[in-house]
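Given as structure tokens, the chain that follows is alone and in the form predicted alone.
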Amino acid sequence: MVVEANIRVGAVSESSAELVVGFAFEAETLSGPLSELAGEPGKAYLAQAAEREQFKAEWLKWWSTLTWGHLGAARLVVMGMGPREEFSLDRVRRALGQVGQIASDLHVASLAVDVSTLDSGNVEDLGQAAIEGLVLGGWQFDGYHQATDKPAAADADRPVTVDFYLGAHSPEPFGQGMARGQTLAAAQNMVRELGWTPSNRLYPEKLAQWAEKEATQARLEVEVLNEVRLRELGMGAILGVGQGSVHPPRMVILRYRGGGTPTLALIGKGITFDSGGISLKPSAGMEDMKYDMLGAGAVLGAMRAIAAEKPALDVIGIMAIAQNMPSGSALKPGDVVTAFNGKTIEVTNTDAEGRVVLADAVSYAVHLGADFIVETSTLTGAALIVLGHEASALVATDDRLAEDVLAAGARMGERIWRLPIYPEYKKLYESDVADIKNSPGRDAGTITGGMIIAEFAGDVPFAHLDIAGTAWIDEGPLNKKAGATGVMVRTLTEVAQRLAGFRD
């Protein structure tokens, strides 16, 4: 589904499109085209629904009716808002991705949306959790069918006209935040996009050739690192995951130049299937594995957005990009490899990769100047087990800069959750034959997994969101099917956007 917006200032009971949808609270009077169904004689649709108790207002319950030419709409949708102290951003985005859903699964080709009874305080932020919600939950894969008549295949590229209806909202701010919004989104879909896609259709040297394709028509400077030049920069954290594969890895620098200061490096893993490798996983979900590389689609989806927004600072992106594979040239438990900067890894399993082909990526980003750090990863299972689908794991050397990423996290509307740094842990990793070892066990998982990593990152202020529980979500109201959710496309944005000083 295909969005094309607009902002409109008369009376959305007056519109012709073939959906028209308002808002309701739970205990409110009902405003706007919901009180002219409810209150004209003899056709008082959603009164007569709320006393028999089909609608109640409750968050995310809705109602529909035909209008029957009562209103210029041929259809009314009702969503629930639930509580009015309970409102928030977040649920816009969550009520209009419903929204998104129903007018897919209805096909319809334009629809009304009342959105003058939604009250934030921010008019630009309503303005973005409005579009945001409707492109992400109108969403989803086409896939691989062969049949061309599957409803997925018929709707992706389908366009369906919005016009968004104020009220007393001023429509400027309004717009400019839907014009982010709309950005972001599309983004966020990028990246949910390479998700889906399986492992067959995208090796590492295809992801690269994917970013490559991003950057050029972002108008970002990009290199790919092979495995030659792997080898010649001394990467063998990197190429140590990848030697079981028949696929090498790869390593993707892009570049926003904004002219200011600081240097942001944003850093994503990028494993396009996880198998384990010689420590193998179970069979059992295995083909989830694919969307181990959501990470590195963070960080190509940001960068995306950032040369779209164009903060006054400079952003290095980098994926790093393998599979992890077993095979007879596999890195096997008890290899030593050594990282960029010269610091030595005992690999005691090789099921917890994502570290080692990080320290590479991280080591390397302190190497081209960065001022900042911030990686985002699929970690550990650790993550899920703790903050399960609700939010992802911060862990950060900074104070700052962790205050910075849980502040754009929930301007955004993704949770994030600090956990501690003590110097005890740091025990956890220690090796008898290399620097350090890159499985410490179950103890403090998400946090070892978190510091491990930012020892590669040496006095740079770093911080690392594991995205395990976050990365893949079962159906709601902004996923219509299990699966990929682009998760932190919209936090890492606006990070550079705090860090420019555009955001206080």
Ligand code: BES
Second form
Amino acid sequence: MVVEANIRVGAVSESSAELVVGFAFEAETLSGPLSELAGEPGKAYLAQAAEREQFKAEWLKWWSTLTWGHLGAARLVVMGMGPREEFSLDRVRRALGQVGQIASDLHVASLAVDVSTLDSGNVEDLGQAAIEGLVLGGWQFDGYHQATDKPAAADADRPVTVDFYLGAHSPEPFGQGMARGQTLAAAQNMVRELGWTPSNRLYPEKLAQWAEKEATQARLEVEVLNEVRLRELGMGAILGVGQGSVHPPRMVILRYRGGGTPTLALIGKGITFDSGGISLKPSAGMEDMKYDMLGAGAVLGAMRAIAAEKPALDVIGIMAIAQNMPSGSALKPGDVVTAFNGKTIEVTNTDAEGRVVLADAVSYAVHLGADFIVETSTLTGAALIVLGHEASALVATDDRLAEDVLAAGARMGERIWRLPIYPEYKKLYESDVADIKNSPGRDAGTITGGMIIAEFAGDVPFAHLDIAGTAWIDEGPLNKKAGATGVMVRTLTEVAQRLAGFRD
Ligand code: BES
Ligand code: ZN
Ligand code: MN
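Given the form predicted alone above, I would also like to look at the protein as it appears in the form predicted in complex with this ligand.
Whole complex next, starting from this chain.
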């Protein structure tokens, strides 16, 4: 569904939308919100019905009823928010995500959402979280089913009108947040679409074309470096990773010019499929490796959102795109490649390919004059071991940049946990034949992955976000089906805003 949102100041009971939604808190009387929804304060017959059905407004439990002509809307849903003291904007986003799923399951074309009971200190962020939840929760990958088999599919482009009833909330900041949330969530869904698309349909040339199309629509400058250009530039690392595939690598350079300083570089790993290469992965779950381009996807989504928000700084987006395949021409364990900046890498494990393609991308960002580099990638299985699916791992060489990234994540509701860099880890990736080896072994795997990439940033403040555990997750309120999340679109966009000094 494609959400078109409006703001209403009147009474939600007058809405003629197909579905009316309200929010209730645990251990609070239901007659307040429910009688208001019914437009009959004091009568509260709906509250009695809800109580009779044991609805207690526990977190993410909802009560649904047909209204039989008592309301303009045919159906009412009351979403449980849990105890009021546990209220957060993150809960708003998730609750609205669940509402988005319900609306999409019911195939409604219009809904009215009464946010008057959602108490937030910051009405702008409330508007943002609410619309993000709806747009993300209502999204689903259409897939390639033969149309007659799956009539519920092909939902992606269906328009849905949403009226937010604000109560006492101020419309102007709510509307501003809503506009921002629309931009971000739509960009995020584009990234999810990229993630879901299988690698026979999204190989390097295709991903680069997709980026060109997005860039043109967003009025970003775009340049695609093909294999010939990559060779001229001396990018032996990304060429090495891609040399086993019939689909040669690409590097996409996106530019947003906000007319200010500093210059921020956003860099993403874009492995359209990671078989492991000659260091082949086990077959169980290998299909998930079509998602190994979601770092590059997040960069594309963030660049699109940045182009819409127009912060006052310059941003370079770099997507390092290759397909990691075994073949007679593939890189072999022990091979040594030379990156753009002249540093050599001994590839002891061809499955540690992300850091290799990123070596070229990061050193190229330095060459292009980046003042800050934030890079994101589905880099290590170890990130899943340490944080599971609940947070992304941060490895940063600069405390101030790390603070910006953490603050951006906190504001945007994307959890990030910083890991330490200790100099002792360096010996883990020393090589006897090259400047660095790419696969240091299991110890501190997420940290050494980030540190190896950081080696190519020189003195430029550098932050690495490992999204191996967060880029695709099981189904949940914001994720109708297990799959891509579009994580880091919001955080990277907010990092740009913070570095532009627009926000605190
Ligand atoms: N794309 C994988 C990391 C990954 C694994 C992401 C599982 C999501 C889920 C990456 O290229 C990889 O294979 N990393 C290796 C690195 C190791 C060989 C140093 C890993 O994590 O095992
Ligand atoms: Zn990979
Ligand atoms: Mn790999």
